[in-house]
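Only one chain is shown below, in structure tokens, and it's the form predicted on its own.
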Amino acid sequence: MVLGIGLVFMLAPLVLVFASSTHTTSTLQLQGLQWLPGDQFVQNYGRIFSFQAGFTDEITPLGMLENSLIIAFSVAFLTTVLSLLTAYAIVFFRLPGKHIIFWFVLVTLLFPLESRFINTFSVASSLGLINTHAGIVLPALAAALGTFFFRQFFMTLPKELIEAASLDGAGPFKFLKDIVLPLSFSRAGAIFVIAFMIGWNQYLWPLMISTDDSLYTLVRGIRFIGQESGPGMAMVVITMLPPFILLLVFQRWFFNSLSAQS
């Protein structure tokens, strides 16, 4: 019963948005969001795919989708790699003060990107990263959650495994490649999904770092169509689809990893 109630609360907003995306804008403005589907599905979604905006009409659905995918996949891949390597160094290398280093990494969880916009923008500007994909991606890579996640898993690996690898003459790189990476796939999949969501849903930072129409993402593009309109609701549905598809693809790794950590 509890799970059923929770499922209703989680799915209700999705059903509400999708049903509203099939109604006219006037219906939504007069009657509010709708729970039942309407008859404007083809018209609303068709307007999305023919949409153009900006001074030179560079803001298009395909262009925004391409930018969103580039940013989200870059954030997801680089965050996963950096988190894994950081945790690997902290756990398996004899570093002076490595526990202090780890706690400094965790402290960054207390300072989200929004709280350091001014300093981050200054650094990005000095490096010439304004109006670039790199300027949007790089500040989002410092993900302490991924490092913590991998560290907790690495600490559960039996010492006998490490000793056997040492006896076989495996160095740090070979141990990482042949033993640690294969065992970390499910965890890496979970971190990849979480980091993809972070990269995909960015709004304030891309708005601040980029003024070029060719760098607009789907999340930023919603405001051009109108959040309270039928096409605007259709744009919201389209924006939610890629993360949802990715979660379906990685769902086994994702949930196995969470259950193994718990």
The other form holds:
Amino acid sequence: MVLGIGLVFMLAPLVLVFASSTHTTSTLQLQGLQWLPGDQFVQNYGRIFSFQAGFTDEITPLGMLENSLIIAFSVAFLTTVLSLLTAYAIVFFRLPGKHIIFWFVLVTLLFPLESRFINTFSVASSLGLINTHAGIVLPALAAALGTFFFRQFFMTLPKELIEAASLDGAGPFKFLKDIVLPLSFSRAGAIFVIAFMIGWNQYLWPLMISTDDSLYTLVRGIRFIGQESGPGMAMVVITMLPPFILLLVFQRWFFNSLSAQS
Amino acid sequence: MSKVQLTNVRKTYPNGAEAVRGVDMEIESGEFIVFVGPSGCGKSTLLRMVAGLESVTSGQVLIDDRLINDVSPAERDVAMVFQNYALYPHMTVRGNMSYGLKNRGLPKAEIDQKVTEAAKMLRIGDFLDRQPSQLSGGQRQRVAMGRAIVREPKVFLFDEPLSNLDAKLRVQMRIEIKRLQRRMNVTSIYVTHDQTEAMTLADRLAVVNDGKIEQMGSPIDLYNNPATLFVASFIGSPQVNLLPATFDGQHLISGDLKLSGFGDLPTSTELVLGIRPDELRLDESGPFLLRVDIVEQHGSDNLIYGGVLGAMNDGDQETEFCFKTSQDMLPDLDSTLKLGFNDERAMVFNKVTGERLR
Ligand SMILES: Nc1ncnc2c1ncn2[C@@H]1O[C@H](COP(=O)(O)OP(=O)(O)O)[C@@H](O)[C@H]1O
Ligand SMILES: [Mg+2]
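What would the structure be for the form predicted together with the partner chain, rather than the form predicted on its own?
So here's everything in the complex, that chain up top.
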């Protein structure tokens, strides 16, 4: 029952956005958002692909899609790899002060990126990262979340596993490659999806770090077309699509690793 | 076929815990050695130092006269079976068994042949393509053994490998381990807290207490001639009966009881008399009066437990005896039995130091 209500609340905006994206701008402006599909699907979605925007330089929605994909994939990939390796080192090796390292990583979870904008910005600018993809990607890495997630999983593995492997002639690298990675596969998929969404949905930070219009992402680009227009709605739908597809592809892994501990 | 030698081996963990306090031992080629002792006495630590999984704080570990203190576990050529099996969960049985060989760069045909052979010996040939999660506890145990066997190591190490199995399977696997070890004739060290396992498996067993070897010898030797009170009470099931006593020059005195047949004992020391449950016998002129509390029927024999009337108590605990007798002996509860004992076989210990005096 509660689940049902929740589902309605979550699905309703999606239906609303999709239905509205098939109406003319004037319909939307005169009569508000639409719950039923209209007849402007081809026109609205077609418009997006012939659209250009920008003050300093030109950017098309396809260009924005490319930026979004580059950024989201980089965030996802780097987050997954970095946090897996960090957690691996923390859990499986007798590092001096490893608990301190872990808590330090964890504490960064407490401060959202927004709360450290100014500092991050000055660091990024001194590294020459303004107006680059790297500048958008690096501060957004969700490494703390991922490290925590992998650490919790690694702790459930019996310590005898690495001992058995070392007697079997597998050093740290082989143990990672042959044992830990295959066991972490589905969890890595889940972190990848979550980090992809974080990277994809970024808004404020890209706005600050990039002034070039060529670095526009889809999420930012919606503004150009205007949200209350038919094509704007179509753009919103297109923006939502890639994370959705990714989730569909990864869903089995995703739910397996987030629910059952097996 | 390899010798293992420990010389004054010690282990202090970084947190200050002194787990092993000076152990000397020589293990002959092909011997089956069991470390037995209560939980926390340092058995696993000792074993893990031989495996190379724990560093040696001081002393020397040698395999075939080669000092291996600083040799990595892989290069020591030992194989270990863990209590929780530690199988690689994502690999098949075959994968688990061949992993170590693969890492050594053996040709695939040879690996296959060794795995097949070991699987046949352990009767897991039908499961080679299953994953560990699809196997029962006993089968997993066999796979863990298989993983050790295929490596053909110099030394087998077992850390309580049967503790996770139910009682019946435990007995079955115990016999199988013994048979395998005989057949392969590989030097083996086996850790357990279960004295029955220890007695039945060992060529020689080492009783470990508080980080030291209390006594080492063949099981029957340790049973018949325990050097200390600790060994006497740890080896033997049911446990040896212990009676606090003192010596007055002629008799052992315990409360109102006066036991003759003893001589040449210190008079000013607190003593403990030890009598195995099967050394007691019904005897109208015997010194002990047992008030029957519990009768356990084990089938072929009965164990009768009860307080010894008139005996000196150990602290505020009544001294209890266990009397092992035949299955037709069924006294009523709270009735009394008159018991005598074989004073030739009785043992006397110094209560404080635990040293055997007689
Ligand atoms: N990694 C460790 N760090 C600190 N102390 C330990 C560690 N492992 C074992 N100990 C301590 O060393 C002693 C012996 O442990 P262990 O060898 O595991 O005993 P056993 O196997 O006989 O039960 C225990 O007091 C235990 O608390
Ligand atoms: Mg142990």
